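In the block that follows, a single chain appears as structure tokens, in the form predicted alone.
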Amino acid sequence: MQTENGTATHFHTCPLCEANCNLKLVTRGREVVSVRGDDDDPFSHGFICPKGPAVAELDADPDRLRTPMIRRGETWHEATWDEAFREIDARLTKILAEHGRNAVGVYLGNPSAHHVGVALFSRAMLRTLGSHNVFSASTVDQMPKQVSAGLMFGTALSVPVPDVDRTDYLMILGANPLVSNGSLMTAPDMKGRIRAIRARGGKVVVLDPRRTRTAEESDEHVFIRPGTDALFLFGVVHVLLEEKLAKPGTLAPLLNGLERVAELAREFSPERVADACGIDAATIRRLARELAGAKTAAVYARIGTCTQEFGTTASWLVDVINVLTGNLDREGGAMFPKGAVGAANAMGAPGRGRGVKLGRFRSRVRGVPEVFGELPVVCLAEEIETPGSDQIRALITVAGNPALSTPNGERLTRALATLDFMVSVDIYLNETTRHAHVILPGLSPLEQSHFPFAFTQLAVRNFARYSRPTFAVPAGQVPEWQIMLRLAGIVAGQGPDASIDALDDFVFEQQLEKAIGSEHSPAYGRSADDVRRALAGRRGPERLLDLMLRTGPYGDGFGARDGLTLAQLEQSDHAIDLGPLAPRLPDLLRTPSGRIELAPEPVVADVERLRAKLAPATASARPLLLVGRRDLRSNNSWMHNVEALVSGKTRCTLHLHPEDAHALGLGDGETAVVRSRAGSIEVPVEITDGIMRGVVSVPHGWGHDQRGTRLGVAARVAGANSNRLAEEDRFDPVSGNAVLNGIEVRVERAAAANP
């Protein structure tokens, strides 16, 4: 919308973290000159948080990279598009004719979730490429979370969240939605939403082993010793069965295996898990009864609880504890959102589907086995390493950093040296893609659409916003979309001039059949030709995206019925409320039982494994604890070269409790040095009342002092990278998960150290 001082306004969607907040930008020609939240937007009404006029900045950032790179020993060469794909085609198609498809490995990180092109067109590279040794960022993060809900109710993105806006009691594990803005549980303003709570009588109850800026804004903080939610949360369980407070309700015709897990909670009583959780028995049965009495409740857990050695057995028993208390799928508890696009839990025959199924196969090296198509990325370096067959010697990259975001960076690093050949598509030169042969850049995110595939179906109320590109594709530019399927052309043997538009269809008319070709779909017995005719002068992302909305669950079926279309979408600024979040079941299930299972076997088995936390500890037997945290500024290591967001005071330090820096001899600010097994950092000390004692804290995605990057803003400030102290060898395994909380470490001042 052109403005009389020769300023523009565009309306964009936040692509820096899970809240998909709505700017408002002005722009004049190229520049941004100002952002802000986006005040008539029905879902994010108007928040941002410091991250969103920092885009930006980012979309400025002289560091991005703009051209195509190839590198020739240690020295960079800019390079066209056409040089780019010939190089990647001779050394790729080389590797693949010689060892096989498993020869190649791919990493996909965190920001490809938020970028329609990705998210819809990997999927065609990677089912082309055909390799098992498929990693990404979801198993350094939200692994459990989708396993257990998987397992639960059949799909990995059916995963209940907090139904905040109308609920009176709510219970934080292992989560801090005030800096995050909610995660798998998208929600701008939780700091608005938690004092909402509040003020109309509800109760909103943190356990944390920091007291976390959500932890200040509740009506109570426990602390809570890393690694022993699942042990904290059966003694909830246990409560509920004991003292008979357990009322599934409606619930209870769609339950499988209630006896199973009555059985299962019997020896976790609040006294026996009490000395491990650092929580005294009484509070956890007051917890307990306090979440079977409310009017309406929810327990919500996130990172904390997923990135531990039993990260999927805490995030079942969330959910477990939601349906005893008959919370799971009524208003005010945790409920299930209804993506417009996507949503397998809402494709298909209602009430039953196949399920999930995991370890179909193995990864090499240790044999552990693949979930959701992927293998555990703690396995990624000695894929690399270890000769024999199905060797990984070529790795492609997109959006992500896993030198840095991944256990023992450093063993990562030196494995990455060894590549035969390595692709990023990535818009930085950072501690990973300095490693590549080719790097590919991506676009800003002001010059793509924007949709949150993902995130709509996590949102807290049902919503849907299509952001047009603020900017055009510069000159000479490409779309990752068209990187995605000209990669797709290599690996399928097409060559590095494969047509872009002919790849594009095959996508398309693979998507069209399955639309139109389900008769539980809006569009069933449409004509093919009729559905192309609709959607003719749409390529790429866009066509895609308006036949899965109008295929999808509020969809118009092209011309069905009344519902939603891309241009719909195209023609508001603003999201399009659809409305609060409403009872799915049993209608959502894709369970083979069409039931609720709730003691899935893989679960249920590894309960054996937390048996043996039960055995009391001594307190001068327990070890300093190393758990993550997350700055409001920061979202992973890619926001770190932007000035905006790192200003200000050093955000990467150890907390220490005083009386834990008492003990060790450690001052405020004094440099300190950290170790684990799997190695060492540096940092400085910051003590604070504000984490429990025996826990150490420091923050995740730093550690930017490696040479080779092209990252001015980040090296200046770089931090420590806590994933250093993380260990390859362990890993919640049920999902894969690593583990990056709860890990053993000790700490001395740094000039005191040994080498």
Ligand SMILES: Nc1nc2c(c(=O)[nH]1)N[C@H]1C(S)=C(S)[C@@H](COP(=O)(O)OP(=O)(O)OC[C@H]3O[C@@H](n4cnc5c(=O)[nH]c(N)nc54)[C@H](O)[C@@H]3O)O[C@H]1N2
The other form holds:
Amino acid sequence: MQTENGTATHFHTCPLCEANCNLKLVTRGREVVSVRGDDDDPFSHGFICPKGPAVAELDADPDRLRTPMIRRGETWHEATWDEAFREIDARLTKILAEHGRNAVGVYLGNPSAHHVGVALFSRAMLRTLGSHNVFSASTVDQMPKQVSAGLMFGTALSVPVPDVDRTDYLMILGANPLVSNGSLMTAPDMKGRIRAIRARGGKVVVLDPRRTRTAEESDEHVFIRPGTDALFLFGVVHVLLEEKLAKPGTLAPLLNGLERVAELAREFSPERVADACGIDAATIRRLARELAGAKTAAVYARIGTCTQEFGTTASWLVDVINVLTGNLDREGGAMFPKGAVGAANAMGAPGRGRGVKLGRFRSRVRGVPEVFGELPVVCLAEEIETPGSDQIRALITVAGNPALSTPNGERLTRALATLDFMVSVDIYLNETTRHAHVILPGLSPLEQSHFPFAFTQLAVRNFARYSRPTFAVPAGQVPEWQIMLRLAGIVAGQGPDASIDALDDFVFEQQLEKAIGSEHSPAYGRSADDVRRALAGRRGPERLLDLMLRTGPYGDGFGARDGLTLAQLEQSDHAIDLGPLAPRLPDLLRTPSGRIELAPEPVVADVERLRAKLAPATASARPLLLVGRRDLRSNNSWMHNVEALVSGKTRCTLHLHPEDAHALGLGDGETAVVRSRAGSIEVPVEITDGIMRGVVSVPHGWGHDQRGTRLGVAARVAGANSNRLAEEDRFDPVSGNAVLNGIEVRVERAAAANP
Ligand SMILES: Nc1nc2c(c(=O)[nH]1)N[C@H]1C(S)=C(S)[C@@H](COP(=O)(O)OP(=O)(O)OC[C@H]3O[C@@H](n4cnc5c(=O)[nH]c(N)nc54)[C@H](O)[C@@H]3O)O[C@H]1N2
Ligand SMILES: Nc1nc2c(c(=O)[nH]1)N[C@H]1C(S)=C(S)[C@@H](COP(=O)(O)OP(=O)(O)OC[C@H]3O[C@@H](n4cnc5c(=O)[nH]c(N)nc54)[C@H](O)[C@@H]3O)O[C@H]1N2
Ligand code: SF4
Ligand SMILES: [Mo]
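Now that you have shown the form predicted alone, what about the form predicted together with the named molecule?
Full complex below, order starting with the chain above.
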């Protein structure tokens, strides 16, 4: 929409976090004049956080890379795309020829999940490469939840989300959605939603070792000792069964393994877990009764319960409780969204499937099992360092900063420096990409289209929204889906100039076969030629998206019925509302049994390890435990180069309880050294009673003081990398997920800084 003063209005989904707010942008030429929330969007209703407007500064950031870069020694040179791809081809092809596929590793970072082009086309690159050494940010994040959901319901994204807009009781563990804006729960404006629960007479309870902003908005906050959620949740299960409060109702005929759960829960009485959790038994019993007694209730848990010692067990127990209280799949409980595209639980035969298989291969050095086709990132450094066949000699990183975001950042940093060759697809020269030999820059978010590919499968209300690019792709830049395909061409041995069109067609044809081949597809029976013709004007992500939308659960089946098409979404500046969550059982299940596996074998087998936690510990023998936290103006490691977000108070501080500070002789603002088995960092102390005694907190994603980066703003507010304290030998054995919370640390005054 163009106006007389030369400005234009555009709408674009904010790509920064899972909330997927719609932004209303006013532009003049290539400049963004203002960014606001889109009041007319039926999904985000005008909500944005302070990071939304920062998309404009990210777009304008002079440090953001716009040209491919090649490094010779310590010096970076700007290169043409052809030069960059020729360099990659020459060096990767040689390594592949001499050492085989596993010699090339890949790391996919978090933003790859927020970019439809990367999300759809990185798979082609990975499949063509065929390396076992694929890693991602998922194993420093949500993998435990995906494993537990996969085992219980049959696909890795069958993750129940709390029906926040209708629930009467919400229990939140290890999540701070007022600051993070929610994860595995796409729900803009959680503050408004929590207030609404309370306004309609409901209750919100938060269990967290910190009194978070979410806790402050809630009815009750309970401090919980890090890493003990599985014990607490077992305590709740114990009470539900012992006091005969469990009432799975209509779910009962769908359950396998209820007896096994009851057996396991027997020894985890509230009285036995209380001490370890730091929560008295009476409180655990009361919370269990409240959950059972509420008209509707949902238990929701996130990062704090995933990135810890018992990540899968805790994630599993959350849904066991949702089942036992009869709240799974019912309005106001924990429900399954129905994603508009790509939802494996909405495709193929309903009600039964192949389920998930884990551990189909193992990492070379430590023998850690694979999860959903990738290896845990805690194994990355050793796979680079350890000589032998299948040693990683070359690495491709895509939208990731593992040097800051994964355990033992110092060791990984050293390992990256030893690689024979490294390519990074990224928008910054940062702590990770400085080790690359070639950097291929992605685009500004405003120069590309957007579709919340994974997140329509995780939203608290079903919706679809497509954003056209606000700005055209600048001359001489390349969309990331094409970068993925050119890399695919190289690893396929087709050289640096393989035809993008041919590769794009190849990816499309494979998807086409899947999309119309199943008798359950709404487009079943359409000829491939009809579909090709219908999509003739489209290429790349848009062609795939249109195909997936139209053959998805809301799609028009290419004329078979009334339904969604990409053309419809393109015509709408705002989201298309697809209604409140609706019950989906039993059709959603893809387990081989066609039932909910309430006691999946790999999870049950790990309960033994949890039992060891029941042994009483004396308070004095309890070490300080480190947890993380997030700041509203931060986004993992990579939005720290935006002045508007990092100005003001120092954010990378050590939260310390006043009594712990007193015992350690540390004052507010003094510099502390924090040490773990992996390493040490120095951070300023911030004394606060908002943290549990015996627990300290440092946010992750900082540590921008490393040489050879191009982050003018971030380097001034460097902070320290908390992941130098995270230990690469501690992970949740079921999912391979790293332990980032509940790390034993020692804290003392820094000698140099405070003589
Ligand atoms: N201690 C501790 N560590 C944690 C966590 C924690 O809670 N505590 N949280 C973990 C979690 S949840 C996550 S998701 C991970 C994140 O781990 P990573 O994904 O490895 O790290 P990010 O900080 O998200 O880095 C994103 C990278 O993508 C680049 N980038 C941004 N936009 C684009 C784009 O459009 N295209 C391309 N090609 N690149 C882009 C950025 O420059 C940056 O290099 O960190 C984890 N690490
Ligand atoms: N502002 C901002 N927003 C973000 C991000 C960001 O970096 N900054 N990152 C995005 C990403 S990638 C993700 S995955 C999401 C994550 O979103 P959330 O899961 O909401 O993550 P956090 O805000 O880190 O909240 C985790 C909470 O767990 C608590 N905790 C730590 N250990 C334990 C424990 O053992 N038990 C319990 N019960 N609690 C514990 C911490 O104190 C913290 O309050 O946020 C996303 N949104
Ligand atoms: S909450 Fe903030 S960062 Fe997340 S999508 Fe909305 S505006 Fe963007
Ligand atoms: Mo994440």
